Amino acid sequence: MSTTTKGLKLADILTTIVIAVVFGIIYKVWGPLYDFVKVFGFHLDQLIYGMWFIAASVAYLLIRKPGVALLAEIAASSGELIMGSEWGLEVLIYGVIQGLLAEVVFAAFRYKRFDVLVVSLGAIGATIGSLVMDFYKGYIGALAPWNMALFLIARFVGAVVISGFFAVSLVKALEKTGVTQMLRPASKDDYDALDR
């Protein structure tokens, strides 16, 4: 007699950590790109800020269990910190808050929907978490209203595009290769859910 649990198994945790390590490396590389784009103004850097939320989205889409989005963001931000993030310990705090708010969104859908809309809402949740930290740290409180509007629009759009649409496309591509079969067999319903 086999029993299945909805909780995280060791394989789920390890897979989430591997996903997070990959994105932790990407986050570390993304920092200099973010700084480079900042030079061009118009808050173009905020259009690529959504990359820092993608570990939660990808882990959630692949593992499809409670807690993986939070675990992925914490592990990815820890990896970035260990590799010498230019933002120091702050990245870990951001990772916890961003992962937690993404997780709240996924929980609101009872971990039963895995489509672009839900993942994009998770990215918006993570964005709100990042903005709370930015306000707390005093990074954006002094922006003029027009500049704040541009900043917010760019960050939200970037989050939805990168951690919403791109994350779903990435997972869909991985599933088509069959590389995710050992995590969970993909069914027609899975593919249909990604197309919603």
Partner chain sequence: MKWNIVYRETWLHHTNPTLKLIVLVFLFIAVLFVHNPNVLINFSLALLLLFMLYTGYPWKFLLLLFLPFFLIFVSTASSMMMFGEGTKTWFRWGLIHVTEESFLRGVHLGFRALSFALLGLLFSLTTRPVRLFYSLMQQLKLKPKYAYSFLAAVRLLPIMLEEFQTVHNALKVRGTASHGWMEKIKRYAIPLLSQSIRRAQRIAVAMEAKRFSSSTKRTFYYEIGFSKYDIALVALFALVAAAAYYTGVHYPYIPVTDVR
Contents of the next structure:
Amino acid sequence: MSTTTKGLKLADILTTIVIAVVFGIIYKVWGPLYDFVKVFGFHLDQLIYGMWFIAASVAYLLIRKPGVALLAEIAASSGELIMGSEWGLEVLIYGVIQGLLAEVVFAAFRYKRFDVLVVSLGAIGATIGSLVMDFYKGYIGALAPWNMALFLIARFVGAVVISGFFAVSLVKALEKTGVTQMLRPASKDDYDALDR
Amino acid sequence: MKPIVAVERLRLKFPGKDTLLFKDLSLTIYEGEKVLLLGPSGCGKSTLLQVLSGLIPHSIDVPMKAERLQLPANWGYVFQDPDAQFCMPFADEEIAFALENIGVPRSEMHHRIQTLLEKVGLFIEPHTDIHTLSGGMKQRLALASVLALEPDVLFLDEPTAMIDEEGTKEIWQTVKRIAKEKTVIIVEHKIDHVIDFVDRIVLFNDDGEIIADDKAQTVFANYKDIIASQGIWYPGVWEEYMVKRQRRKTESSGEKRIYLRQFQGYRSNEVKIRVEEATVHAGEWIAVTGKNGAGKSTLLHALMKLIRTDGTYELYGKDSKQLKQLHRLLAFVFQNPEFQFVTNSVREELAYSLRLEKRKEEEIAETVEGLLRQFHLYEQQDQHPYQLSMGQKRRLSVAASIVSGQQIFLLDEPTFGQDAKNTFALLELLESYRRQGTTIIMVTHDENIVKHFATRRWVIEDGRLVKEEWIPSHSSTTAALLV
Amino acid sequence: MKWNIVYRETWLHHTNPTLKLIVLVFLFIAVLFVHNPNVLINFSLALLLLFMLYTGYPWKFLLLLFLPFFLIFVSTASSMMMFGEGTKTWFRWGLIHVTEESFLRGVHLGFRALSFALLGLLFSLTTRPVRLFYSLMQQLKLKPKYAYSFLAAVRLLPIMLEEFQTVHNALKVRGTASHGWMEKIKRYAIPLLSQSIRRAQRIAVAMEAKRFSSSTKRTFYYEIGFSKYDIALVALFALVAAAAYYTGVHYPYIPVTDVR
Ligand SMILES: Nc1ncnc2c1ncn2[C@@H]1O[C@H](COP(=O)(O)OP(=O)(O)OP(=O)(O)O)[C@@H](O)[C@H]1O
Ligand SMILES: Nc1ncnc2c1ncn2[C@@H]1O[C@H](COP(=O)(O)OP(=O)(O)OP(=O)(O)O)[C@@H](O)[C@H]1O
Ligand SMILES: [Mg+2]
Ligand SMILES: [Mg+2]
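Got the form predicted alone; any chance of the form predicted together with the partner chain too?
Below is the entire complex, every chain and molecule, led by the chain shown above.
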């Protein structure tokens, strides 16, 4: 019986943005952590880079509607920006591109599948987005080949682990708390039960 | 009279429950009526209000259907929880948000905001951070922003649930003043304040059926027995109850449990509560009273050491600093029941402490079963704590925290939003604990509870314990009656 | 973001937030195409000056804020310096290979990160979220349902930080069994997230109860337009960019014009 409006409903948007902003806080604290790990060298830092894609995965798994992955990444990075990120405006642009590529992956599955595989592919999409930016901004292409290979592998693996597997387990735990029930339309069975 | 809100044969069921909350319920409300929906806790009053306003199913997706549904065009809604209804950070912006929604030109807004604030008796600088307002002020602001919509129909869901006597009176006076011409549909347990305002009462039973629907006086005159058997508040219920109930026995003070001297509790580095000196014994029931914002909750938080404290605080003669795991000695109930839920179902919530103590599974199951029945939560046992009605949440929070046999209870308004039946049952239960020597320190706004159950009263004013008062007991016999 | 710090409102606070965002994003993209370190250094220094003079915050606070940025500068610069490719070797030790090219590229990257950071700070320190989203609705026709959702989220930020304390208190009152750190993170993360979702839902309901809808035409409490400060903003940044370019090309510090 829910009214079908064009695009996302207010409740969907608000929920997406609010959880994205929670992740925005995590994104912000992730910055110093990332720098700290960087000290160990060998691109160990790249293993935790994937955290910056998690808002897209979690929002998509929770709300399950077109557009939320992109919206979540934008909102999370704006939140990070508003809190005074060390990377400044950069985070916003990265957020847009990462979200966009994750969204493309989810769209390719027609927003019908919500499992580890799809979200991991989404994370890989977001990783590619971040790399595109890095090639422009950070002259990544000029790294020594062995170094660059290490860099790429670390980032992709980290993304799949954090924004793929970890995101799925997080959403599973959230589903147990019953909040997701409010986010998804009531099933047809429930409507049928009204006539019993 | 013209009907303004109507449902016919409403059916509604929450997902995952096997019974319908409403089965073929019909109700028509006419223009200008002031209607009170009265019923036991959990019967579906809040849900019905949301259906009548159209919030269900438009904004909240709950499976429902009705043969006919007439919704008002212009309406406003004041929610039970003051914090759940604001969407902007400042008072003026909050009212402006409503004005924007109905397209009031910007040039008129400042003026309108001023007028609205005056109308509800909220005399503050319009650009005030909502966070800094007290509970009563927040509800008044909520009213102002609802009035900004110029509603014909007002839905009020226990707008004074967390507000002190004085504030409650003021809010209802405000409502009476501003809503003369409007249709008003009210859900409220504390009926004393609204009884002379409403002209029609719709009475519900436990199963969400309408059992009476008539003029206010008629309902109280003709359906008294039904009201009483359903455990709903009605005027004079306390007096009748006290006759049935035998009087509390005055105990000589037992062992010393708590000793405080120059005890202070801090919130963001400010002293928010101070107790010069106080001693509490076994078998005492202390009612903590005071205005909204006086510091009652802060006192309990300090006793539980949830906030920074200093001064002397002894428990069972030992310095509290040396005691770890205070939760084994003190049972604590937060003012907002949602603050203490840590599991995903009612049943688990009750079992939580017992599990931590590694009790045997059979024993846990048995205890939980008993509690579910005692607190009228049996049907809800598989629900998530957040999916309960206001009164049910409250009961669960109390039940879950007193299960593991602590000897001192710290309870923050455990009876608000509760119907008569559950209030008395809870009070009797606490009384039986007290008789066995449990110490109860309980925040309440209800003078009847102070008068009839407490042995002592602490008055908090501006963050200080300013007065202690022993309540004389009326006579002395043993054993209490249960309703 | 509410920093509980007293600040002075400067002219930058009074510019149109949308225009400011567009100008700064434009500069961000422009910086991506600057490969001459001389130009970039000049530009970064000019931004630093603006940051110190026109954000209106006390110097101590600005310095404190700046500290992590310095770290970014060093870390960004160093990894390129040590592992980048190049021909003129300066230093080699195991895998570390510093060449002239990689060194300069590193320096350039450091300044680039610095200028991005400054652009971001210039924006976030001088823009109130309420003004930004009202402006986006009015100038860029951002849909109100998005704008107000963002505003609600900003309002919820401090409340969500308090929520952490609430969860902590609940566990203290009810007691916890001691588990590993994974368990602990979950004990906090799950309630925090589920609470925010619930909050968001309730606010959405409250907003619709106030008859918020995207379809009807709405008026605005704050009308954000343009003023002389906006002309000043565009003029100033054009001037800064031109000056940085001109001096960078004609009076270089380092004899390199392209680090690629
Ligand atoms: N989301 C939900 N899922 C399942 N059951 C629910 C949900 N929300 C409410 N209920 C159940 O529906 C019933 C009616 O709830 P409602 O909040 O309308 O009660 P109420 O009459 O307002 O009670 P109170 O006086 O205690 O506030 C309760 O038994 C409650 O447990
Ligand atoms: N978390 C908090 N942080 C800072 N100040 C607080 C906090 N909670 C309460 N206060 C302040 O402490 C004072 C006492 O508040 P408290 O909640 O103890 O009042 P109360 O007597 O319980 O009121 P009520 O009857 O409304 O529950 C108030 O001025 C309030 O604004
Ligand atoms: Mg209710
Ligand atoms: Mg209180």
